[in-house]
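Let's start with one chain on its own, the form predicted alone, as structure tokens.
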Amino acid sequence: MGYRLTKKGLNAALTDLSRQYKLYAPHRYVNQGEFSDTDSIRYGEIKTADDMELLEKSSHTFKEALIPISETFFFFTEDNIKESERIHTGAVIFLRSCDLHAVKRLDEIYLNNGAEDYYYKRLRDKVKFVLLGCVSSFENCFCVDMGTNISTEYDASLDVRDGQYYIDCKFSDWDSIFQNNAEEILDVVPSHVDQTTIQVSLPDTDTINTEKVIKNSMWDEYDTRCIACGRCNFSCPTCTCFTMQDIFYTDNGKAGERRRVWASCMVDKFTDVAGGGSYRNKHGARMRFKVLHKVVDYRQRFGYHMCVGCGRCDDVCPEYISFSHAVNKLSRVAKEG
């Protein structure tokens, strides 16, 4: 079912849901971004319309909602362990056509990679999708080319045209929410982009010689342009990497608590060995194992890519690092044979 909404039914709508999900989506943070008298937006719970940035995109991604930075698994003692509480309560996220498909790459590593991901099932179990419609694609967003940029794989989407709100609902519980705040029902279809600024050439990656990449000079710039801070890892919706953390409470080290944390495979330390060893200390090799693992390896044992082509490790880089033109320019070495 499809309804046109005005703010103030959206956010009584709105009202509705929160009392049974938290809500988060794209915020506004005044003066809190990276640079003086700057603003960051990224995602947040929201109660209200005016709550969501739904003009600009976000600078980091959903996945905060889903997969906390830090989140504890269990307690410890000398002699007990204490699972961490469950989430009582759903979420809905607000999130982008690129993001949702981002959801499916996050699925796929933490629930079919092998055993499924306890922790992680149990929060997204609980959680609901509604896609925010693309009028026009934002800055560095190549979707188009990486296929992300329809989705019908949401709970209810959402449109905002000439200051009215248009929700599409695939979650029937919903329907008599929109359908008490709404001023018409009509059928609704998701705005999307047929066409982006930038634009990528993929690899053939049934014919790619990836020995010949790996070893091919152009990851050599990165060794000095690549700082290794890691934001392109952490600003991306599909990077799933994570380390382990124990925290102690005493100094004895009998009580504490298990983290899981987020990693990246761009910073030091994330390929340490026992014995002092490290598989890639040069930038340009991290850099190498990013690319070709988001647009080679990953669709070689999925059958997709995993980048979603969302555009924000362009846009948080200090560094103006371009991860498409690493992209184009792997495509063309790859062509060279």
Second form
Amino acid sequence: MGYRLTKKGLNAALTDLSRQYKLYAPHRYVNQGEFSDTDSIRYGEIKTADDMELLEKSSHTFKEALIPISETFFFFTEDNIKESERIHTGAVIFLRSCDLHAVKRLDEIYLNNGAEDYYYKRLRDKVKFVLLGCVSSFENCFCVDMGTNISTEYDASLDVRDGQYYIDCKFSDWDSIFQNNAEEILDVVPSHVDQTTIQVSLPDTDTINTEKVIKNSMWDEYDTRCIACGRCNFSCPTCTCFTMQDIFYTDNGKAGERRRVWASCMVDKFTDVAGGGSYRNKHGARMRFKVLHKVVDYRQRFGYHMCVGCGRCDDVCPEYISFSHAVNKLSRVAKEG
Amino acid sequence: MRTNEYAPFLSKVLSVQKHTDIEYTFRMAYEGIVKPGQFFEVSIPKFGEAPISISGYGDGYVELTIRRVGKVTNEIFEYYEGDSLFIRGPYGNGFDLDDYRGKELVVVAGGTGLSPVRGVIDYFASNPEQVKSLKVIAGFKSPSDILFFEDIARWKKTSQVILTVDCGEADFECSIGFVTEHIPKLKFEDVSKAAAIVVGPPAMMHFSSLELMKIGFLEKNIWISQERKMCCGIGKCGHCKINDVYVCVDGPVFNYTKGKTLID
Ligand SMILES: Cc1cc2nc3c(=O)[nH]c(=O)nc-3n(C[C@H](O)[C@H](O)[C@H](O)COP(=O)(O)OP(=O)(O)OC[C@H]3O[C@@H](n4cnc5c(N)ncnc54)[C@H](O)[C@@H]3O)c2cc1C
Ligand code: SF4
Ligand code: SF4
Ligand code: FES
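Give me the form predicted in complex with its partner chain now, not the form predicted alone.
Whole complex next, starting from this chain.
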């Protein structure tokens, strides 16, 4: 069912929702940007419509709400292992179409690839999604080419036009919440973009000669350009890699914990094995590994592309390395055969 | 109840066999079906986890042959008979004995690479009627690095074993040279139907496979086992991924036709 709400109405609905859920949405952190006098737009817990940054793209994604940057699995005491406590409140995540498509990628790895991930599943079961409509595309986005510009599998959608908020609610439990606060009941179709300024042409993953592409010199430029900082991975809504860590608490060596921490295939040590061995030492090889994963081998394994075209990797790279540019080059190289 | 695959369980150390100063085999209590070439994540709370291959198995136990090289494995060496370690698994595909039944089988192993295939060799050495023939080429750096002396002596009763060291003195037990140098000396009735398992460091597996093909082995009759950094063992952490393959769930054992396409 669709609804039109005023800001006051939306705030009342958000208050209702927050009785059951924590609400996560893009939030503008003033003066907390990377550079002087710049803001940072990241996910945070919100209470009101004004807490949400609905006009710009967030540099960080929602995924922290599903895969915390550092997540404790077990607490250790001298002779006991205790599982970390589950969170009982549900969560509502406000996100754009590309990011909602990214959730499918997270699910694929954490729920379907090998055994189900217990910690992901216990958070995931409690999460609902509100789609934020996109009126026009942002810098570096290429969702249309990735087929992620339209989303239909949301619990509700939210669009803001002329100070009015438009909601399409698909989760019937919420209808009363919106209905109680609505000005009008009407059909609402969330807005989406049909074109982006950046365009990518994708390689044909059925015919690509991976060995040849890997050996192509196109990756060499990244040996020196890329500084292996990993920001492209940490800002990517589809990256899922982590490292397991055991730690001692410094004040009490007998206690400690086992946790997982986000990891990046662009950063040193990702492949290190005992005795000094490691793979993909050159940064170009890491770039190649990442790009092929996003637009070649993930599709070969799961049937659809991993990258959702959000453009955040390009937004955040300190060396101005363009992922979409690399994909286009890869497609040319792959065609040459 | 949903199971937490990350939750390790306690397993008692039934016995410890010392091969070298840095390589011990821990026989651990375990009830359940395992395959040679699968692995467990062995852990010590506050130190961490390490993937370790199953080097042998039997009623109520699995054997893990561990080389001490760092944080976790050093700590494991502080554990003895009667103590318990945390383990979770088994993970990975392991070797499928049916791939080798009724064939002329050769196993080429380098160093600790012998441990994931030890279960396969043990099985066919004890059930020699299930293969046409069994040959083993086991290579080590030096005589003091040799693992599984007693097993090798037992295997020799029913199979041809070539024990070789990279350098040192040859005696009638042990020859000199890399494993690859011994491959051309092997004799088969019909090499095009013979099967081979090659396990060891990446370069050793590469050159041994090439050498096997030179004497007539078909690619599809060669199997290798890969080792990569692994944090989860269940297709989540991404560390072991190569191309479209997760070594922990799709491997670590690969037929060479797939194994050769994996480029790090
Ligand atoms: C499928 C598989 C089977 C293995 N079988 C055996 C075996 O039978 N016997 C044996 O002695 N060793 C085996 N290894 C190697 C063993 O896992 C490493 O030596 C061990 O993880 C080192 O841990 P550490 O903490 O002692 O060393 P550190 O150097 O302190 O380890 C640092 C980190 O790197 C990781 N790591 C280091 N080396 C490896 C590696 N080769 N593979 C995966 N992760 C690594 C560890 O998880 C750890 O987090 C196997 C590895 C794999 C992947
Ligand atoms: S690879 Fe880049 S564009 Fe694609 S989903 Fe990840 S951050 Fe977005
Ligand atoms: S953000 Fe840029 S410099 Fe940093 S690892 Fe990614 S490509 Fe390299
Ligand atoms: S070990 Fe984690 S994905 Fe393979």
